[in-house]
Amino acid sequence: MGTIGELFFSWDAVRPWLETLFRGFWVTIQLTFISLVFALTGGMILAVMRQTRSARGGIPRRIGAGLVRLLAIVYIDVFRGLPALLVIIILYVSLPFTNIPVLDTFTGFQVGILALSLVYAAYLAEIFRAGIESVERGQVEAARSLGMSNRQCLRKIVLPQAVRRVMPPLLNEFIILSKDTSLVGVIAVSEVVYVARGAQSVDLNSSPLTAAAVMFLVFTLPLIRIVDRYIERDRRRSGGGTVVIR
């Protein structure tokens, strides 16, 4: 037990590199929350795209209408089926070679960040996009009876409610997104992970490891919680019932 204890638990191991943790940590919740807002907004815009159809202007309008419904799903189904460390990896060694102007000179901060939020944005809209389809058609027709627009209608009527239905899961891939942070550490990124592991390698001791667990949990855990309770609130609100067990 106590070669466990020095092995795993060990303050003496941490210390020295308890600065340098927590600089890797704040680099994580960087990652997690720039990532987030761009994967939020694109997959804001996949959804409705993916929404996007037209029953009036014509053929050349419900063409327009279907390519831009059809690049939604194309992009959402190619970068769910993707793994993210795997996108990363592309993306870090083949920007530079792209000579676009801005792209070809990102970091592997920078990088990280655009592999998360593409691949993120894929699983957003999906979400974005059940939401979306949940809202009753009827308050759609109402809306429209009252002379507003498709996009006064999306915007005043379908997507407030979408978004607040679809919370729970948005906040899941919240949680997820901060855990896959890591992955940018394969890049050589100085997440709390990546810190963590050259800590490891150097003195032998997987104690910093364990710190690093204890930062993604006191991350975490508190927003697993919020989960849990606007869950419970809204099967309370919707008249849902418990299980019992006897």
Given for the second form:
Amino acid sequence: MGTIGELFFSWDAVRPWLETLFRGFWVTIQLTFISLVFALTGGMILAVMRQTRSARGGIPRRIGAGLVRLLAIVYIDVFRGLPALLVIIILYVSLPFTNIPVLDTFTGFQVGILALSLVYAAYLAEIFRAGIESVERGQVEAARSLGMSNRQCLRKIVLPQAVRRVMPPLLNEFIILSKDTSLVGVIAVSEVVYVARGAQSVDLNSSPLTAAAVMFLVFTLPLIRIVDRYIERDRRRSGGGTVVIR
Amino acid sequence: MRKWTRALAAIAIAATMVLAGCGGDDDADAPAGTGAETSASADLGLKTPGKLLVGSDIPYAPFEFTEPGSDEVKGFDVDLVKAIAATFGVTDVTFQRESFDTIFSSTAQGRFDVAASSITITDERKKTVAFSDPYFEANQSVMVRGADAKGLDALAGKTITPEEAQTALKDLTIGVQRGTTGAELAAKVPGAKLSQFQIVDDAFNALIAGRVDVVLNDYAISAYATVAKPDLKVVAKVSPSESYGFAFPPDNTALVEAFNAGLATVKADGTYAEIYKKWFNEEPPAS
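Based on the form predicted alone presented above, generate the structure block for the form predicted in complex with the partner chain.
Shown next: the complete complex, the earlier chain at its head.
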């Protein structure tokens, strides 16, 4: 069936597909960044919800805080336990029949973003939680004794430190998210792996797949290097103390 | 900075080695496989003597599919392959799942003995695999939602040419299964948006959901689907008809000949007509 060079690295086989491939990669980038924004927002909200505690106040307030916490825990556990592919397929095949306004007219692209955001919000929430818990209890006590409210303390003392500490695992998750966008291809969204596979099935030549691989590497390799630098810098500065999950 | 570049280079080298390694494996496998076949069963070149391994994209009802709660593959192709295999004394027939868009490269590489998957014989595909004689005449068909036919009702009951189909479907969103002749036809429609699915049923469901306007697919399969999915209807057939054939690794002429002889036998003794009636509820067209 031809040599490895012809099968995987043939420029002639890639050239006619190049524009399609770049358009596909643009879809991949869009999926990645839009999902990231939603997942970061959702993840932060979930992480804070999970930290909700009410030491003062009456019983109703304590029950309320407990419910909020429970809700966050259930959400995070469920979505951490589900394969992203399954979430994508379930949403795609069932949303149009749900009669939920707006959601039932979602395109494949929008369903992909929704599914990835739902799943990654759970992952990111766990990372944020680890960050929040890594801030020493003493700082919180100090802030409270200076007269800050619970909310002020969270916003001004805990979260800024937490976010900085979890940068490496967040970037890691971002890289994984960018790769998981290829799952959205199953619902006929023209991301780069999907179009490369289409090209391969027409020409029976794998070079478009190689081209897709190269596009991914151009995107992910610098990120991987940045993560490593972050970790090294943090280690130098504090002798440990970064949080790495998964 | 230097450490940076060195690390990048290391990753690049590692990646190349992995890629080359995979390619090398595939390359080494093919000749070894063929060698084993010829020595083990010189007459038919089966991967395992006495056993027929069939590659098929399942589900594609009524040609190959599984019923709820069962792993047993059923359908027209299944019955026909078993009947043909019986004519040359092979009763152990196993159907193996293979995605349609990779079925031709996998067949050519000899991952199974034969591909039986409602495969239309085309000149393009003949460059990669060997085909048996035709065993089924199939039309492409235009399928729409009953509630919103996008003006294609005008075609109802007609048989149209591919050119007429291209004009009629202009600027619509067309659902197809990737790698099929329906997908090839859809790609030629001017201004159309293509949604290519891995499984043809996903295309049918996308049509019900209103994600696509129309589905281009083999007539027999689409017509069968409308029984279970009454929201859908097939408005027109596209001629000229296409012929289904079984696909083989290009070097295994012995098995192709055995299949052709077997097909002639089952057609002559009425087994073919029986199987045809079982799945399509009508007599096979005179050939």
